[in-house]
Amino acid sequence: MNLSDSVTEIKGIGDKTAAIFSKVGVVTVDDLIHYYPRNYKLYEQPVPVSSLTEGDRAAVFCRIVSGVAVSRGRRYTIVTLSAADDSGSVKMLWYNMPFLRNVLHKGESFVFVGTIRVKGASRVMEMPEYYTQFNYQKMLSTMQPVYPLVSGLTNNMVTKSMRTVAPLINRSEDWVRPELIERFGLIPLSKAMYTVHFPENKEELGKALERLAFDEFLHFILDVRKMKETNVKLVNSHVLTSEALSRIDGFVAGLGFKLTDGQKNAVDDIMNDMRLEHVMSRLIQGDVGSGKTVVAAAALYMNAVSGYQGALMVPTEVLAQQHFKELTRIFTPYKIKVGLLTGSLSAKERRLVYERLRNGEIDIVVGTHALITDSVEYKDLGLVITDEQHRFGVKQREKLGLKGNAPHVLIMSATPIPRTLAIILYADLDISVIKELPAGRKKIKNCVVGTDYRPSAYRFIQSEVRAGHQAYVICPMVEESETVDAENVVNYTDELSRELGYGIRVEYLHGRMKEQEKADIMNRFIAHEIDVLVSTTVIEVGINNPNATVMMIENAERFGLAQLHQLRGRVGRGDAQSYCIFINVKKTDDSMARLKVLEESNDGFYIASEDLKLRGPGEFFGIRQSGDMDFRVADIYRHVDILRMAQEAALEM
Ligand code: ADP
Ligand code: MG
């Protein structure tokens, strides 16, 4: 077996688990070996069941004490059972596995592992894993790695399959030089690779994550120098026409309202770049709902104006719709078109487009990953801008780059880099940054508070939407598993649109729809068709509801602050005072302090920053932070020293 041969060849995947496995991007044995776990499961000493406090994870040893119950739910199988130890009862719950009553019994005991919530007086563990105390023995101090799952694939067969292949990890080379590996104290690539998948314990699962971070910073380092060295080469083929820089100006004054210090700026500096000898290379960096996308349209009109194509790429299909939406009413006065390129197209749809591509019937197109597939063919690509997606804009850049001649290119990023930091990320790339929120927005109130005010939230929440605004609720995470948080969604949303009574428009948006499905629940919600939209993180990027005042985040400990920023950023877009209500589920102290840095301030600079010192080193992955820095295992925050070593490689390679 070779690392560029198909997943098949792989003993026990066939086709059909081929196919599965392609959802998730890994189509060969090299795909597969760089998937990596987003976190891991470490089997500890059971404990007492009294110890237990909300939101831990534990495995406790009981005893079942009471039968086991099925009953059957309008979606789904719930089984339960009552288990003890000495010290106290914990009830075990599981969705949609009714063979359970035929694999645990009245009095026998077994090592449950799960997270424990506490409701009123009783503790209860959802979808806890159980093991016999013999096997759990052999488990016991292992690590477990979590694999991303989509529906079909199971971890196990993830486990399995990387088991086959970790043989040909071992095989693979080192890109960087073994003196720098040596000087930085780092470990070589195909043994970290290798523990990543199967780690022994945590000191060296750390030391592999270090040595892929390096990686992951030196890659995106030499892209953006590569990048920047061809675009400073590249002759620009796509200069701006004098009848586009006399334009600009009745452009932005059609927008409907003054641009920003900031805003104008950025135009100001992709207008010269655009005149220049050489291809612009650019990144515009701003907060969230600092108004980066006029900037982008700006941009897109002068290319336009001059004649030429241009693209602009986001990460998903519910951003691409809504950027395409906004675009088009922009841009249609001015008889410019719009076109619309995302996965979900009918292959007929599609064809339509690649054909008013190649003859230039489209001006502007919008869209996701769709860009850059082969098929596509530009008449005359003069401008590429990636949306919230910073690697997508560095690497594919090269193969759209291909598809035009030579295209500037423009990278708009809402993640809080101190300066510092975004120098040695960005090197030479040309950055201008828009500072301020537009005039007239009032600052965000936030309230971080622990469940028991939910009700009263609820009543705040009716209260803005009988006054004609929308609402965000981000739903509580329940375990790690796709299916169970998808249901839980759609609980809650029952539950919600109970409680808010007749005549409030209730909706969920989760993981497990399919991305039309997705992008219409989206629409409806813009559109104002919907009250109130009940979703897991998908909404976190980019989506622009100006209508919408209050953000409810459930379970806000559980996200690292920049992500809450993130998601806090969906609202306070319009002129209505906004508000972001932080349920802080576990109430521990360091969660306490950690939210009321947002309560604080509405800074993404000063959040990035005080999380960093606020953050514990237990986490492997850190908390997912901003959607744009699609690091899998670096984060710009907390692995500064790696980040400066790989600019040090990087000068010397
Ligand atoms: P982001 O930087 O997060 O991508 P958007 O571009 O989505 O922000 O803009 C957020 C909202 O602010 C949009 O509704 C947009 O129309 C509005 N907006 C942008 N610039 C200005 C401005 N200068 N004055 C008033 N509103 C603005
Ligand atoms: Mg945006």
Ligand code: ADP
The other form holds:
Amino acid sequence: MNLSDSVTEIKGIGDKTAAIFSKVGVVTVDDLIHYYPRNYKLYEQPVPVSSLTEGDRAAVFCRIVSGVAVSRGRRYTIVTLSAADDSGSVKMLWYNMPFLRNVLHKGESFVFVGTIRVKGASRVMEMPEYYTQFNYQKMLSTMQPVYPLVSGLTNNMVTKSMRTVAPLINRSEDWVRPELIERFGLIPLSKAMYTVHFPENKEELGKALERLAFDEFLHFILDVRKMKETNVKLVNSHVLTSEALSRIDGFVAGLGFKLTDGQKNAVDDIMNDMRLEHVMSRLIQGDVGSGKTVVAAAALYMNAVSGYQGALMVPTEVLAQQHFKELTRIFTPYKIKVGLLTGSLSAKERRLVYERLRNGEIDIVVGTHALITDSVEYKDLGLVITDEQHRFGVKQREKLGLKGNAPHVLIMSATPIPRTLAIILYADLDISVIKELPAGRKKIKNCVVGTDYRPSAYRFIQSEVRAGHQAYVICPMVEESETVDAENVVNYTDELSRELGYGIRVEYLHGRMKEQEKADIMNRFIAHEIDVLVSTTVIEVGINNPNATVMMIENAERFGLAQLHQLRGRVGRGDAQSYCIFINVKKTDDSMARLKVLEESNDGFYIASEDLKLRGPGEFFGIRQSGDMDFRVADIYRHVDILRMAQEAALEM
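Switch from the form predicted together with this ligand to the form predicted on its own and print that structure.
Since only the chain itself is given, any partners or molecules it might have are not part of what comes next.
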């Protein structure tokens, strides 16, 4: 078997299973080897029930002290039982597993493994795994990888296939010079690749993740440097006309509000770049809600008046639709035509947009990845803007740039990256920073609270909804479940509906939904057909609903500060006072210290700097916080020291 072979060469994978693997981008054996776990289950010695606190993932050895009850909820069959050891009792709860009444019986003892929630005076373990004492002994001190999944793909299918290709993993060739590996104290690539799938302990896994993060950063930096060398040589064939330069002040005045100093400076930077000898490659880095879209609109206006087409690429269909509506409103008085191109358009609608782009009938097109498909041709593309850059890789960025005759490239990012790191990550770009918020925006009021505050938070959400506003509730991923984030969000939605009471419309949103389904729910939320949206972090990217005034984040300690700040940015976008409630489940001194940074500041750049100080490079577990950026393992906040190592290695290579 070779790395380039189809996964159908692996024993047990036929055409049907291969089709499921292809949904997660695994087509070849090499794809499978690079399909890394998103987390790991640790199996440790059972602890007394009395020692369990909310948020702990632990094992308990208990005797079942009740019968197994099966009831039907609104969306699920619910199985419950009570179990106890000498120190206390715990309620076990499963969804859609009615067969358990034939497996678990009163009087029997099992090791139950799961995450604890405290409800009133009771401890509850949701969706626990269960083992006989003998079988659990064999699991002790092992680490089981948990892979990202889609419908039809199970963790067992991935791990079984991975064991089959393990000999090939051990033969992975190293592409980094031995002296660099030795100098930076890294392990060989083959060992890192093997360990990430089959870890023996935390220490070995930490070394493996360090090496893989190093490689990802190094590839990224080398790609960026290659792009920079290419761009420096590209002659500007889309120079702004004198008419565009003379009309920009009138356009800005017609917006109906004053630009901040940061916005003015960014517009000036763009105007100067687009007049120079070589093409523009610029990053606009602005905090959440700082008004980057207005700067993009000014750039698109100057480009259109000069007679060139512009393209704005965003990561989601909902965001594309929002930008399309807003830009259409802004540009209609100037007779500048705006088009929309997304994956959900019908074949007929797409063909019409392709034709209008080719003929130059569309001046500005807004879209998702659909903008870089082979079918899209432009008459004269002069400016490419990518919004939320951290969601696009270097290759995608490059592909969109190649669509025209060396168009100008403008990148916008709300990810608050400290300047020292931004210079490394965006070595091919000039950087403009927007620090101020537009006039009239009220600062978000923040509070960090424990789980005992939940009832008060629910009452507060009720009062805001009754005042005509809306709210978000964010749930983190449930790592113990093969249904990943969906189940936790759905269950929480049921519970919250009961708590908030009749008349308050609660819906859920998660990453497992189809793109159109997600778009429909977000559009209904924006149209105020939903009062409270329970969601995973899928909503963090640029959704604009000025009527949403409350953001409540469950298990806030499990997220990075930078991602929490991004999530918080979904509120505070209108005139009304907005609030963010961080529920700190663990209540440790460390988690309180981290979350207090958010309670005391709304400045994303300050928060990002503090995140670097508080986390450090040795922390490898938990929810990723810096978006995609071509990285599967590397994280710019956790692995900052490794990023600097990779920069040093890139200079030598």
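Positions refer to the first chain, counted from 1. A quick note: this is a predicted structure, and the numbers were derived from the prediction, not measured. So that the term is clear: the rigid core is the largest set of C-alpha atoms that superpose within 1.5 Å between two forms.
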Large Cα move at N602 between the two forms, threshold 2 Å, rigid core: no
| message | Core superposed first: is there a CA shift of 2 Å or greater at K160 between the two forms? | response | no
| said: For a quick test of reading the superposition: does L276 move by 2 Å or more at the CA between the two forms, rigid core aligned? | reply: yes
